[in-house]
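This document starts with one chain, in the form predicted on its own, laid out as structure tokens.
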Amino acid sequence: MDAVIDELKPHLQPDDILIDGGNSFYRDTNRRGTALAAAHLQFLGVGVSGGEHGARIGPSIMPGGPKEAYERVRTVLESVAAQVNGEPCVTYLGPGSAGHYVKMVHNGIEYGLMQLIGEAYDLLKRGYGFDNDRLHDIFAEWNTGELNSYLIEITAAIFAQKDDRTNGRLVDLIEDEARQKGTGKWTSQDAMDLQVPVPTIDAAVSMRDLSGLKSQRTAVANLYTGPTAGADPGGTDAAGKIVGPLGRALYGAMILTYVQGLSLLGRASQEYGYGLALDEVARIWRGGCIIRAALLDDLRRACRSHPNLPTLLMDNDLAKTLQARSADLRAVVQVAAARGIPSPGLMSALAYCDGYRSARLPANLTQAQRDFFGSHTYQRVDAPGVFHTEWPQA
């Protein structure tokens, strides 16, 4: 992007608009915008997300920078972008790197998406050997209801893939080794920065690591047996049984990790001066972009209902609503402990929301161990201040 940037200026006037529509990382738009700031050029950070289908028929665009620029292509880019009830999925997000930064956390939350959807498939194809015309079946069903969305839609698609060159299944027979371009690591990294846990992304993230670990996979797998199949926690033994309990705890997952990158979002924009309005993030993410899903009307409702609420999961509605999808959700975990089918994704989400719920979690004895072997203080709940204990040592 310098490059290109560096290649551009020599035949650009004054108050011309460059526009960086790829995955750019948020900090290096901060400095291009700048630095073309300097030279009297204006520079927009547009997020654009949709893929190929996105490019024909009208991606989610998400642009940031100066106001004026965005208003002097404001017409064009609504006129390409994906429309919802007749609302085109683009609005001005914010100064700077605002516009790059939702798209980086969009990217993250597709991540967790990605790797949620992954199990599931894993425990209905290892767990419980569903072939994929039975999968395709299972998806394209889900996608009827509540976990309607553009990534349950292509799964069940998949599933249905012919191979041109064998007539078998194309998904057999592709590698499970996953790329990633950075995205995903860099809404991990900016999330601990700003001290605000994502950890269904970031076990996303790892997991796409160990995929690319196959050799030692393989290595490892013949040292190791997994559990034998059996009775399962939860009433769920029976094939049958796991599919609804699977799906419902797909779905309260899934507003889990759209939870946790909105919560980002949120304290991003105050460290960061974007001014985000984040049922305005939730609208244009329904129509164009992957992590399109109609759950994003219910998110969006609530991030308008309370826009100041430091997490949604103070929403009463949301909360009725991940209540009700929490015993699946602890019953699958379970399942999947018990046939050693890794979950991370789906146990991180739940464990998200059990940290939440929880008044009091066992960082009184984290501050007594870094006292103990540090002098790092600790604070008591019995009164105001720093403490200190002289612990007896070994």
Ligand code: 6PG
The other form holds:
Amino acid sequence: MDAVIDELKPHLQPDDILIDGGNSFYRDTNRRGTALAAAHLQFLGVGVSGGEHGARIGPSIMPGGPKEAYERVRTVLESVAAQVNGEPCVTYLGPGSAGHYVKMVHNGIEYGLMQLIGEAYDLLKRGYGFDNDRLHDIFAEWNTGELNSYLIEITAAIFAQKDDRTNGRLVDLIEDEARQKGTGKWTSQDAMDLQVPVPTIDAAVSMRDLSGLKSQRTAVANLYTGPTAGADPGGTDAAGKIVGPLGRALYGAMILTYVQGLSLLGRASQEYGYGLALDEVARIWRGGCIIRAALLDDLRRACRSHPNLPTLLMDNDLAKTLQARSADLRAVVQVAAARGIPSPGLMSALAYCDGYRSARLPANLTQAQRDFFGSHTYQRVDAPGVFHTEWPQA
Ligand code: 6PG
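Swap state to the form predicted in complex with the ligand from the form predicted on its own:
And the full complex, kicking off with our chain again.
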């Protein structure tokens, strides 16, 4: 991007607008915007989602930078963006790197959702022995209900795709090593810097990394035994019974992944001065982009009704929705663990919710340990102030 800017600069005149529509790291966008402003050029950092197809039929567009520059290109962006109910999936998000930051978190959520879908696939395929036709039917059926979303839709299509070199299905012939360009990792890294928990996104990044350790996995697979893959002691009837709970568990875990991403955006908006309207972010993610999903309507409404809630988990309607799926999420996680199917995405989503609904966590013990070994002090529940104890040395 820097090289392209250097190439373009001699051809630009004061007040020209340069648009970076790639997945640039937000701090680079800040640096470039500052340098170009000094040269009297206007720089817009614009996240664009939708892949090759979206580029042709209408992507979701996430612009940030000088407001006056946005206003000058607004009609162009609005006319190329995806439309949902007559509204274009684009809006001015905020100054500086606001647009690229929102796109980064979009991708972090994308990683989380893909991991969750992968776990559902693994449980159905390895855990219960479902074939690709059945998987296609389940995902296609899910896509007609509350799980309706782009990623569920393309997953159904993937199971149906025949291989043109063999008689098999293509999905079975693709190497199980996921690559990444880094936007999910940036999301996790920045969330850690801002101390915002995004455990499902973290789990997704870690599992992409673990997938890449193929030769190690192959060696370790010979050393450890576990529940037999594909075994279904309950027979077909039991297998059929997992589909409903799994769909509801997936829905709950997906909502929890968006909640994590939106929490990060809320915190980043304060820290970096973006002034993000989260209901508008949810709105422009409803069409064109990879994480478009029917459930974004509910998230948009929750963000709009309570723009100042510290977490969307405090929204009453969302709480009811999640509460109604929590028993299924818990049951599915238990089944996955019992069958030896790695499910850190589903587990982390459940633990995120369980952590939030724990008015008291074991962090008291962490504080005692920190004070024990490092005199880091602690606070008491029954008195104000900072305390230290002379612990008996072990
Ligand atoms: C989108 C996609 C797009 C791209 C990702 C892939 O919103 O259209 O997110 O930006 O496909 O960068 O990311 P990974 O290579 O990290 O999986």
